[in-house]
Structures are given as C-alpha cells and as structure tokens.
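Presented below, as structure tokens, is a lone chain in the form predicted alone.
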Amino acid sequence: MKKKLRIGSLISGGGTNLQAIIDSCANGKIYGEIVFTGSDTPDVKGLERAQKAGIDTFVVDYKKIIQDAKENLNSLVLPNDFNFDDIKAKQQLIKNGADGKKIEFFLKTRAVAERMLLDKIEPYKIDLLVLAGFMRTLTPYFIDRVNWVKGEHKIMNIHPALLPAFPGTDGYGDTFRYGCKVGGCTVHFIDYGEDTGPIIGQRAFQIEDKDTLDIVKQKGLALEWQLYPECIQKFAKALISKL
C-alpha cells in the first residue's frame, strides 16, 4: 500500500486494546501505523506499551486541571476560540435542567484539557483518532476541531456492550446485573452524545448461568481486541480506495 493510515491513539490505563492495535500494524492486519499515544493520567501501563513500540507519548493531565479549578474556575486560561454558548448548545453529555455551575465547570475544565490536547494532536496530522480505554468524554470542543470536515467521522471509540444497550462507563457490569444472556462490545464513531454515534461493527458473546463478571469482562476484551482492529482496517480501506 502506498498510504498507510495516520492513527493517533488516546488512553487512560493498561492500553490492552491499544495493544492490539499495535499488534495488528506490525503484522499488516491493519494498512496503518499509530502516530502518537496520549494519556490523561501519568505513568499508565499503556504508555509503556506504546513507548516499547517506538511509539511518541504525551500525557494532558485532567486531574490536575480539575483540581486547579476547583480552586479558582476563574484562573482557567480558556482558549482563544472557545465559546461557551455555542459548545453549551451542542453537548448532549449533561441534560438540560442541571445545574448550571455544573454545566460551566464541566466544559471549561474540558476546554482547557482539550486545547492541550489539540495542540499535541495537530501536528502529527492524523488520518484518524481512536480512544482504547480513553475514560474521559469529548466535547463538541474537540469533536468540531478533529471532525473539521462536515459529515466526516474522525474519532472512534470501542464500548464494551451491544449498543445503543447500556451507555456509560460499566457495560459489562450493567450487561451482567441485568441478566443478560447475550454480552459484546461495539465500535462507534464518537459524537456529541455518550455512546451515540454511528456504529462500525459489533461481536456478541453468550454469558451462561455459571459465568462469573470477570468471566463476562474476559470474554468480551477477548473479542475486543479482534474487532476493533477490523474497524480501524475497514476505516482504512474507505480512506485508501478515495485516493
């Protein structure tokens, strides 16, 4: 091939999807090479699978920048073209209704982060971003800066049950209580709702009687790591067959 996918990569943990990805560069699996790997949190194990694979790492410090606001919100040095309005209007993560110092803290603290991470992210001039295990929601801030072409999907996520079934942080957790018998995981592109852009591909598992959570949680990571690389391939394929 003679263009190989430009694939940036952010992270909160272990990177075991990450790994994957990696994985599936390297042998050819996927027409791509992963450009960068950021982090929210410091001295994550992803970072170290990243670094080993030769790999530029950065870490945007979320927590910090939370805890400094917590202390003076009015010390935040917002960005030059953040309008709180018009990001207001467009973010479907908090409901309408709440309260609104709540709504305030949330996207300024988010504008602050995602400037630093646009500032990372733009050089490197990616043909895709993808979140593997990122824990923290994006903005119409960020999602409007990387999806800069209207109607072009740049940000791809993997969630680990069949959506639009159990949005949020514990799919598997709120798959397994509900007492399903059909788990899975799906890859979506990102926008301004949680866990509600357009799906990619999904892979279904069947949990038994006996099957403990950590069982569901093996299961599901197991065909996680065979999915989201076929995504992020079928992604490539479509940018590669318009040059």
Ligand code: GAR
The other form holds:
Amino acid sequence: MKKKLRIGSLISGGGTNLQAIIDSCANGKIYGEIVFTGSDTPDVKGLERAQKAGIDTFVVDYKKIIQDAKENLNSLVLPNDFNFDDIKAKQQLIKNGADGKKIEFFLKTRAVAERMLLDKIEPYKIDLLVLAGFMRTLTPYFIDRVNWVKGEHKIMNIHPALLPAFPGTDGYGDTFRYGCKVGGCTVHFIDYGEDTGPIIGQRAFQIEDKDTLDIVKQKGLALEWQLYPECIQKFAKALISKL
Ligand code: GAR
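Given the form predicted alone, state the structure of the form predicted together with this ligand.
Up next: the whole complex, starting with the chain shown before.
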C-alpha cells in the first residue's frame, strides 16, 4: 500500500476548504489523511466538519490569550525556548520602525499561542500543515519549529486573490473594490512575510460587470476547492517519490 501523507490542518471558520480536502483524501484524489484540525476560534463550523469525519480537533483561543495579555502583559508565560531578539530580527509581518511596544506585544502573545499550537501538533508527526481559512499570521517562532528541515517548506496556505496582488485578510473584497476584471486564488508555502511565500498553484476567473462581491466570493471558493487538493496532491506525490 502507498504511504499516505500525514496532514495537519488549521482553520478559523466555516471550513469549506477543509471539507474539500477531507473529501479528496477519502476519494483518493489526495494520497493522504488529515490527522487533526485545530482552530483559533471555538465553536466554528469547520470543527464540526472535522469531528463528523472522525478527525481529532482542538482549539487554541487566540482572542482570549490576547485579551488576557491586554489586561496584564506580565501574565504571559513565555515559552522557555522563545528568544525575542531572534524572532524580532527574522519577522517580516510588522515593519521595522513600527512602535516597539506593538511589536513586543504581537510577538509575545503569538509565541504563547503558537507554543500551545505546537504542543498539540507535535505528537502527530505530520508531513504537511495546511492552513484552510486560518485567519492568523504565523511568526518565525512557529514556522521554524514546523519547518525543522532547513530549506524544506511544510506549511501551505490558500489565499483568496492572485498573489502578489492583494495580500491580507480580504482578498476577494480587495479584488472586487479595486474593480479588477479577473480574480483568483493562490496556494503558496508560508514564509516569514504576509502571503509572500513561494507559489504552488493559482486559478483565475472572470469578473463580469454585473457581479456582486458575493458572486465573486462564490466563483473564487469554487476554484479554491479544486486548487487546494490538487496542490496538496502535488506535494504528496513529490514527497512519496523521495521515499
Ligand atoms: C477562503 O476564501 C480562504 O481563501 C480564505 O478564507 C476563506 C476560508 O473559507 N483565507 C484567507 O483569507 C487567509 N488569509 P473556508 O473556511 O470556507 O475554507
């Protein structure tokens, strides 16, 4: 029997991409299985989808961690292996020259949340981590611990725009408001920047003058559900061929 890719997944919401990946694993379009689904938000529909498919789930409640730290920054228990200067030098999410307190708050709260994620994730020994509508940026603290083989990418993301256009949290909205006549989605590996990592695949669609933002989102999502499983399968084939 062929080796199957061990895939971890992180979500924040409805999980329609997660569902497409679950279905593609079940019908053999991906040589792999999802071994867990983690969420930064409790009670989202994507967690229900995972549970229905018999997949282990967990939540690391980012909002609560950030709120508690706002009330008392000293309450944060930083990971033992967190080196603030190292992470600050590597990170490309907040511009150098930004308010030092803001960078400190961001990197420290994220390190606490990311350590919790890592504690959940590490026992599963995954080959690939897929972000499927995970609406949090990841810092070098987390990325370096998942990409533990230097130069090998193990974290994949789907973004709702044709990168490098419109990075950020509202790809379809930004595409639509700009008046673009073509929209699309991109699957890429995660690096230290926001939506800047190497591109694995892209798919485009026409935006007609009559299209609303909702239609643009529907057209885009329908392509995401094809593109993401195809890119994961490309990764699985490449990995399996090395074994
Ligand atoms: C998708 O459109 C995905 O591209 C986007 O969130 C949506 C999640 O939908 N991701 C991002 O914007 C990441 N920055 P889903 O939960 O139904 O898969």
